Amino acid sequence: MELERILRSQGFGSRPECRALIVAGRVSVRGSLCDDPYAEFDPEGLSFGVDGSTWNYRKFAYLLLNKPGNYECSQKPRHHPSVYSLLPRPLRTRGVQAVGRLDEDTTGLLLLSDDGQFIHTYTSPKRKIPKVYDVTVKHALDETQRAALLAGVQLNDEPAPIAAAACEIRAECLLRMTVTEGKYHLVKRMIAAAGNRVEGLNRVAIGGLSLPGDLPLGQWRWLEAVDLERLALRVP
């Protein structure tokens, strides 16, 4: 593939923007300076730099955030920076989205990604997939609570009772919880049904991969192979 093909697929502007970046000098293939836009280079496992950065070559971007809160999960922020404005340039230009949302109070784990299917996969309400939260709230939590969100606790706009996969008391107002569906402010609305009030949420893990406890707020990373698998993890 032509390298101006290569720095367009990976977000770094359109192929003039590209072709000038490569001619201007800025570019390097596996640490030697590269000026000839039209050079062809397998992509597969390609390790280019520009600009002193280095970037290997992704057909698709696959990514964890770590999710501040007062950021909103949307290209069009109303009232608080995007979580896109924590991302460098060319994942920005390639159109990473996030996969599924965070309420813009809420923080912790968050993908993203430009690959359709992936993001039908984990946004599909039939794939159950878990999803684990850290939820402080106002009141002490009792057995009581614990066993209600377990059993099922009946929202408002819902036909049936919905139950928490997993629920465990860690702390006199902190409550780690597994939910199986993504409908708006659940776990707020499942807390408050079972008499209690949530302060502050975090997601901790999706599927089988946690957040990384090295991982600061803000900050993002690549998604490599073993974390996709471990993604691919399902409960019963």
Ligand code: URA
The other form holds:
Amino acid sequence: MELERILRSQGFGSRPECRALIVAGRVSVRGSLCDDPYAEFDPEGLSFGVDGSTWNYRKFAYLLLNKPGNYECSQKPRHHPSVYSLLPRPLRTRGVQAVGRLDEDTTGLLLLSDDGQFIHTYTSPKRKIPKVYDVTVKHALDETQRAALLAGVQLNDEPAPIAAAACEIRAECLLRMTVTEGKYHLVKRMIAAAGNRVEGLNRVAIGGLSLPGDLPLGQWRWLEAVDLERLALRVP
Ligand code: URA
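Just the form predicted on its own so far, so send over the form predicted together with the ligand.
Below is the whole assembly, all chains and molecules, this chain first.
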């Protein structure tokens, strides 16, 4: 594939913009400067540099972000900055989107991708992908609340009760809860229906993929093949 097309596919702009970058001597391939926009390379496994930053060619982008509070999962945020502002420009240009949304005050594991099939799979209600949250609540937790969440709580506008797939009291006001649906404010509404109130919500896992403990809030990283395999595991 021509270098110009490779850069375009990776989010470095339109073809004329990519051509200009290459001709200006700002692009290297496998460590050597390449100023020919039409030079041919096999993109699979290709490593290239733009303005000194190294990138690996990826047909699709799969990433995870440790979402901080006070960020919105929207391209047009209303009250806070967008999570997309935490990503480098090429990822935004190539159309990376959040896989489902977290509330602006929710922190933790957020997947992003530009693979429409992947986004569909991980947002489809039919798939019942487990999502694990650490929930800080206002009032001390008790067995009655835990049992109610496991048995299913009735939410307004829902035809049937919704149950947590797993629920573990970890401290007086800290619950680890797994849900398999992706409805609006689901955890907050379930906790309210069980007679408590969410004070803090942190997503710690999706499927078998956990939020890496060493990834600071606001930072992202690529999902590698092993992460994608873990994600597909249904470990609640
Ligand atoms: N449930 C909520 O209430 N909020 C989130 O952000 C995610 C799940």
